[in-house]
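The chain that follows stands alone, in the form predicted on its own, written as structure tokens.
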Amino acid sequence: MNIFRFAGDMTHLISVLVLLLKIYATKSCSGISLKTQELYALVFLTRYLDLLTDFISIYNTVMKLIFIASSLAIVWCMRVHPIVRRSYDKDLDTFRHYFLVAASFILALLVNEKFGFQEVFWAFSIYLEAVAILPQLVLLQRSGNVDNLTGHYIFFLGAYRALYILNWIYRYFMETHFSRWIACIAGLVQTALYADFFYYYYISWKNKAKLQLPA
């Protein structure tokens, strides 16, 4: 494993702290999609098969089991949680994302690196991940309104795409034989999408460190 894997890894985990964060705190979900987290309990779910019949690590094997065990629980507590789910933006959370799932199955059936259960399962897993902020990022912009938490939570979101895209090109010229294409461009797709959100929050964070100086 390298720095920027690694680190990666545990950007990944601070977005999923953090998001978890503001449900317990604050007992709500609002501005948060819940048709992304969604996407994401079925990307994790799908992406780590291999735990049913590979071992590569014990880090590795805690790492899926956390992000399974917590984006299933994000999932519960807005949709189940009797105080959670009423704060729930049903209204502005409309985006269709059946029709990614859809997309990413096929694809997955049409571009794969080999035609067996677990990589087809594994490369949609890639594209799905690619687009699942889709439904967050209309949210937010429909809803106008960004809190700090869920903020922090998409920037870190981000960031550990990007943190990825350094892991690949590491990979490629450190590695012989480096395959990983399909997660790559995926990888790229997923962290365009976030540009808009990034040069926001960029802003956002700019003219509220602008407030907090002294007159």
Second form
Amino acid sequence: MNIFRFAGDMTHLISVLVLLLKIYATKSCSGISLKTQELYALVFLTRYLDLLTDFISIYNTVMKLIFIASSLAIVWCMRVHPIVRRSYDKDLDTFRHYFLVAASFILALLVNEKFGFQEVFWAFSIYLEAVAILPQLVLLQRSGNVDNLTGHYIFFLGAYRALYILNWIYRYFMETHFSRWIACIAGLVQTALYADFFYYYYISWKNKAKLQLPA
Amino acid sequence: DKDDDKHDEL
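Show the form predicted together with its partner chain, please, because up to now only the form predicted on its own has appeared in this conversation.
Zooming out: every chain and molecule, the one shown earlier first.
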């Protein structure tokens, strides 16, 4: 475990905590895409199939359980919680995310490290995570105004995979037979999707202004 | 060996 990877995991954890804080503190999920949250729940459920078969470390197991539980809790809040669900922007959250699921699964069948049940689902989760933020970014463009916590949530969510890229570069040079091409390329695509958000997030931070995305 | 093809990252 290197510092980049640990920082990435902590940043990812912070993003989840910020989102839970937003929903809990404001009892509202306005500005949050339920479709993106459903895609993340699917990403974790398909990526951590090895939870019961491969024990890596306590840290690894605990973090996997946290990500699975928190993503399911957020989807539950947005779908079922009587107060929170009322603030869901149903008519703005219209991205057809089933295409993302289908495309990721087809790609996983074609491009994977090994054609096995767990490996195909692992590759599927990697490809799906790379594009899972799209419904959220589209919703953000449409709703225009972004509350602070939502802005911070998306920032940390984008930053975590950028730190993972540094982790892969580090491991590439430090470990002899390290090759995670699937995760690395998908991670680059994933981080690139945040590029314009990062720009507007930086501008709002520099000008101490509210985060505004051009409509 | 076995450890290599385990996905040790989250």
